[in-house]
Each structure stands twice: as structure tokens, then as C-alpha cells.
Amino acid sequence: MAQNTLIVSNWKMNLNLINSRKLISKLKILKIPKNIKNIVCPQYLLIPHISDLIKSSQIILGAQDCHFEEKGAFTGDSSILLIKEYGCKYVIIGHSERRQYHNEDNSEIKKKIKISIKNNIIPIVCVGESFLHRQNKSYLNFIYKQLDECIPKKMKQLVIAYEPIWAIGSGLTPTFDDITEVKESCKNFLNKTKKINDVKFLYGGSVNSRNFFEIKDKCKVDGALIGGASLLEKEITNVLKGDF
């Protein structure tokens, strides 16, 4: 039986009511292999809109972040309870842009993972190194620290998205050997230190229809977290229709 491949579209702070409707209308009629999970993560104000549009379709809704408390005096933040109410099944946690622009640290990310698990929403936990860490060969230790401080022990299932910071939006990607090394290292670390066996490993960082298939084939990743290319109908449909 073919393993599920997760294609996660991170729209970031892009698209509006009109062009998101156009893109979703194309994705709804797209014939994709049964083992492909098409997960769409819009910005918050689009979630109710997309939730209505994807009813009776194979598209799965996700969120780009959540607060680590279910409710409270947290102006501008979004509750996991509302995310759940609108049918989100996944949530991206710890993206490098959240770490950089919102000063999120590993302890906060761990709380967000715990609140998502409590509410039966699968966390997609982002890890990845800077170019400096890659250059000075400290990238694995940096990623191990992220995993150690962010991930609770004995989770039943976990999705890790490896996004080297230097590759996001740059058009650059690591070598196949680099991606494979990080994948195997993450899985081994999580098995040894956290007793987690069911780990899905996604690659993200300048992913598009021209490079994903080879990354999937050579590195045996479980899918992709796609940013800019997910906004382009031709790009994302080509990825989703791919023969895995």
C-alpha cells in the first residue's frame, strides 16, 4: 500500500477572497492520487471562507499558527478552539518567520504543540538552520536543540518540516545528501530521545514542481511544505498530480 504523501500549501499572508476562491475552485476539480493529502493553510481571515469552499472535497484545511492558550487576553492572536471549529486538521508551528518576526522561542513552540495535540490537531513542526550553521557544520546540533526543546515525549504522530532558513524564498535548495542526512538524523533523534516512531518528514524551502519530484524520489521524504509555488495554480496542480 502506498504511503500517504503530504502536500502542505503555506499561503502565508497572501491571496484575498476572490483569488483564493479561484485557486480553490481549480484544486477541487483536480484529480489527484488517493495517497496524496492536499493540505491548504491560508491566513486567518481566509479560514472561514476556505472552510465553506472545500466542503465535500478532498482538500484538508490547516492553519499557519495558533496561540498556546485556548482563550485569554491575547490581543491579535488566534485560538486553537476556533481553528478547530472551522475544521482545521493541521497547524504549522515554529515556522522560521514566526521565530524571526514574532520572537517565538522553543519553549513557546512546545506549548503550542501541546495545545494542538490536546485538541486533536496534528502539528507540522518546522525546523531548520541558518546559512552560518550550515557553513560552520553546526547545523545538526542546532536542529537537535530545536527538536529537544520543542517536541514533547511519546507523541503518537508527528510531522516535521525541514526548512533550511537560507533556502526559503531564495531559489536555493540543499543537496539530496543534505536533505537525506537531516531526515535520518531527525528520525533517529526523535526515536532515541522522545520515543516517537511515527514521524512524517517534509521538505520545504524553494520547493516547486521542477524540483519536488526528484527530492521525493532521491530523499524518500513524506511530502513538502510549499510556500510561493503553492500560490500559483500551474505549480501546485503539477505537484499534486505527480506520479509518486
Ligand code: PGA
The other form holds:
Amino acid sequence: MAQNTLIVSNWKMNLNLINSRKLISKLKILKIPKNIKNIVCPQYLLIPHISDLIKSSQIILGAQDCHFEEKGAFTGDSSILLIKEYGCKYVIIGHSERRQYHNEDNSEIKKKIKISIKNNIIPIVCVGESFLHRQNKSYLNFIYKQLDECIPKKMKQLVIAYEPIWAIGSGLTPTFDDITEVKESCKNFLNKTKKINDVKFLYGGSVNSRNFFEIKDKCKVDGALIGGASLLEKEITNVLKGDF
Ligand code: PGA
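Please give the corresponding structure for the form predicted in complex with the named molecule, as opposed to the form predicted on its own shown earlier.
Up next: the whole complex, starting with the chain shown before.
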């Protein structure tokens, strides 16, 4: 049986009520292979709206973040319990933009992963190096540290998204060999240190309908986390209905 491929749309802080409805209406009528999971992650305020629109469709809802506590005095944050109530099945955790603009560190990310697992929401854990780490060849050690400090013990399955910070929104992508090296290294590391054998490995960073299929084919990744191109109907539909 064909392996599942996860296509995760990270809309970030984009799209309003009208243009998100337009995009969802196109995605809803798209015929896509059964093994493709079309996961859409809108900003918080859009979640109730999108949750309504995707009823009885193949689209799966995800969130872009969650707090590490279920409730409490955390002004401006949103709870995993509400994310669950609105039917989200996935949550992106540890995106480099959260790490950069909200000072999230590995220990906070670990708590977020724990609370999402407790609530049966699958975390998509983001890791990835800066350009400097890539240049001075410390990228693998940097990613190992992220995995070591973020991933809780006793996880059986894991979805990770490798997103080199320098590739996000830049139009640059690593070579196929680079992506494959990080994929194999992460899987070995997680197997050895955390005893996790079932790892889904996504690639993210300037993915579009022109480069995705080659990345998928050459690097044997399990899917992609897509930012900018996920906002464009033609781009995302071409990825979703593509030749898997
Ligand atoms: P991008 O963003 O596809 O626009 O590079 C990816 C991401 O940040 O998840």
C-alpha cells in the first residue's frame, strides 16, 4: 500500500474570511489520491470558520501553535482544548518564527509537544539550522540538540518538519543530498537516543509545485510543510493533485 504523504499548508498570518473561504472552496472539490493528507493550518481566528467550511470534506484541520498549559492566566494565548474542540488533528510546534519572534526555546517546545499528545493532537515538530550553522558545518549537531531537548521520552511515532531557516520564504532550497543527509541523520538519532522507529519526515522551506515532486522523489520525504505557495490556489492544487 502506498505510504501516506502529508501536505501541510502553513498559512501563517495570512488570508482573511473571504479569501480563505475562496481557497477552501477550491480545495474541497479537488480530487486527490487517498494516501495524500491535505492538512490546512490557518491562524487561530480563522479556525472556527474553516472548521465549519471543511465539514464532510477530505481536508484536515491543523493549528500553527498551542500553549503548553490547557488553561490559565496566559493573556493572548490559545488553548489546545479549543483547538481540539474545533476539530484540529495536527498542530505545528517549534516553528522557527515562533522561536525567533516569541523566544520559544526547546524546553517550552517539549511542553507543547507533551500537551498536544495528551490531547490526541499530532504535533508537527519543526527543526532546522541557520545559514551560519550550515556554513560552519555545525548543522547536524544543532538539529540533534533540538531533537534531544524537544522530544519527550516514550513517544512511539513522530512527525518532524526539517525547515532550514535560510530556506524559509527565500526561494532557496538545500540540495537533494543535503535533505537526504538530514533525514537519515535525524532518523538514526531518534532511533538511537529516543528509541523512536516510526518517524515521518517532512521537508519545508520554499517548497512549490515545481520543486516538490523532485524533492519527494529524490529524498523520499513523507511530505512537505508549505508556507507561501500554500496561499496560491494554483500552486497548492498542483501539489495536491500531482503525480505521487
Ligand atoms: P515557505 O515557508 O514555504 O514560504 O518557505 C515554509 C514554512 O515556514 O513553514
